[in-house]
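Single chain ahead, written as structure tokens, the form predicted alone.
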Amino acid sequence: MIEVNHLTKRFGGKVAVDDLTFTVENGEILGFLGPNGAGKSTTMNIITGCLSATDGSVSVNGYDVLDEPYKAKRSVGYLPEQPPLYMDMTVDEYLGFVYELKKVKLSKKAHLEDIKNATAITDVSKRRIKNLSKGYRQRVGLAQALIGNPAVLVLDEPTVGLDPAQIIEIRNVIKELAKRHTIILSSHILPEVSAVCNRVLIINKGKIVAEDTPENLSRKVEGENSVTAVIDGDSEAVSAAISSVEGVTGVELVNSRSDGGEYLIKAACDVRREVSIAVANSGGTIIEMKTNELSLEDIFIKLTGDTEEVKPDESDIQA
């Protein structure tokens, strides 16, 4: 559905966008994640036509974003950091401005019903934009996204500035939206990239970092396998029983509870299984198994060595 390749873009002497390559597929959420100044915005911004890229290509829906630029914008829906909107305009009219704008062929009434129950926005349509809350303001920003029924969808930041009811909310559409569309969802709150995506792409100074779904950055950052266990049984021979297992690189007793002891277990690959097998077989009992994975901020501090609280990157257009 959209395919990057060998991206590039320079600002004068510096280097915002460093040769990238990725693809998101058909019906994907792909979590878009970077430092302040990493290139996200400006790699976005490309994507969506808005802005030129110095080397390397992108292409929309099968369209060339420089080639084809009308069918590659037509394919996309682009919700900035900072929705455009008039805020004079009531919903209606806003929405139907847009609609204009577009240059859209579907039946205009049904199109823009269609919009507004999807984001949930009817209620508010007769009201003027500057009246209307931050969270509604947003969901305004996102109709006019799909206005013409784009394949794409891409998201700078949709919850930037939202209390967490208002995040939820968004957050809710954007998964309905994706059953119909193929979504870029850039966001500096690593937890709603978490519940939200399939799959993440970490750029760092303009290149990627990192590549793949939550689970698995997880485990190639970590290394290897860790699960925690509560086990009631003689701590010898349970701690005997896990070591004997194949792929277990290293058990450890790390805490004695009323329940049992708590071990650490440390393998080359998953297995719980096998730990069951064996404890069972030690004449322990498993009370409580976990996997330890790393958070998403636990990897993206490991891989862009940002230790700051991740902002909005508000740097990559000005630069």
Contents of the next structure:
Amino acid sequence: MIEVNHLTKRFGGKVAVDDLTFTVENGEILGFLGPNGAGKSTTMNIITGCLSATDGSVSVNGYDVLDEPYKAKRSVGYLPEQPPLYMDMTVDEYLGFVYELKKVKLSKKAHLEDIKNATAITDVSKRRIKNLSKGYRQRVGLAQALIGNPAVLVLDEPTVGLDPAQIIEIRNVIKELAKRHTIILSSHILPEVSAVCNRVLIINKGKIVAEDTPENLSRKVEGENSVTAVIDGDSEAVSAAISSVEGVTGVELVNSRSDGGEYLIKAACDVRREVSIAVANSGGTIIEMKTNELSLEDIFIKLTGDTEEVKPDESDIQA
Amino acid sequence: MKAIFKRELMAYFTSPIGYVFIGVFAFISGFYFNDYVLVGGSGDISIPMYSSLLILVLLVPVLTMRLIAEERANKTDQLLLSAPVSVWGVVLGKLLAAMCVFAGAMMTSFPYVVIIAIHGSPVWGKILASYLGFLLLGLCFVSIGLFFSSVTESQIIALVITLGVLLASFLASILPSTGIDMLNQVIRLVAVTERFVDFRNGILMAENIIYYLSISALFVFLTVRNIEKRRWS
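Counterpart to the form predicted alone, namely the form predicted together with its partner chain:
In what comes next, the whole complex appears, and the chain from above leads the way.
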């Protein structure tokens, strides 16, 4: 569906995308993961024809974006990082404009109604876009990308800046869309990508660092299983009990709280059950226990051994 | 192109810009008309039209400043560039929308023609030539403004550069002869408003029409190239 061949983009002397090659199959959801400035948006801009490549080629739906730009563009719906909205228009006016701009042949009224229902914006259709909340604007941006029923959707950080409830909503909309479209989705948040994508492409500094299914990727970085537990009880006995569990590679009391000690447990595999039993046998009580999500940073360190360049925003990782 | 044209025209009238442009133009050109025709007792509408040229120099930059600069600032250009339309279509659609507002402002002077027709003895050839010249000059100004709107993301900067260029061109037309032949020719080439004198005198010269159309085409071409260049940089 999408073929990217030896794609390179230089801005002056700076290489933004460096010899990128990948394909996306029909019906697939590809997650594009990387820190800010990795080249995600640049690649997406090239696929959608907003930017031209310095070298290499991109074809969408069998059409080269340079040789047959109109045919290629007709097969793509694009939601850029900042939704391209005209603030002085109402939602209906805006969607009508995009419909005409894309020269869509489908029945206008029915098609736009369908899209408004799919993105749940029917109730704001008469309102001016400048008066909408960020979540609604994002959905109007998504609606815009859906006009003309393109085979491919390119979504650049579709959930950035939304509150948790809106993130879940948009994710559900995307999952629904995945049934009829091939999707490329970019993000710098790992759980988001693993929640919706079949395949993940991790890029850093314009190069592919890893390419696999979310499951395989987490298997690759296994060993970094870490659990945080708050345990009430004698710290020495508890530590000893946890250490004796098979697979545990390290225990550390990181914080003493009023309701118990906070321990960081590192292990080679999932040890939550065993730890729970061991702690109980030692006379301690587990107040809470959770696995620590692997951060993008951890994955990068695992996959590249490169710790210097990756400085993702802390708040984003926790989102 | 049609979709762009419709949206731009709508944008002129959902924001105050369209009303301000037409209103201010009508007010000041009406002032001149009152002065020359009603009080001065002349039946020649080309005199107040010629005087209104300075208003155009000041107002056209307001009309054109947002055309492309705003798209870039709001990143809506990504929608246009990823849509199956050519950059030419986008630029021409915008040009046409701005020209419609311009023509709307120009039409506010039609009642004066009617007044002259009733109470005076109009020279129809002169009147029609004046209007044609005015429209062509407007096309030139709008194309120049369109181009400078494409070189920056800031509407204010687009406004100031366009104003500077149009004003310089206007001043070139009232410059006294320098005595150096070469320099005179260069000045005549950049003095866009000077050609209007022939039109207001009722003289339709192919040279002048081609001149106006060429200047407009040049700036439209430069605008398209400038947008495409950003894609490649």
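All values derive from a computational prediction rather than experimental measurement. Numbering follows the first chain given and starts at 1. The term rigid core refers to the most C-alpha atoms you can superpose between the two forms while keeping them within 1.5 Å.
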* Asked: With the core lined up, does the C-alpha of Gln166 move 2 Å or more between these two forms?
  -> no
* Asked: Fitting the rigid core first, would the Cα of Thr249 be found 2 Å or more away between these two forms?
  -> yes
* Verify the C-alpha shift of Ser235 between these two forms: is it 2 Å or more after superposing the core? => yes
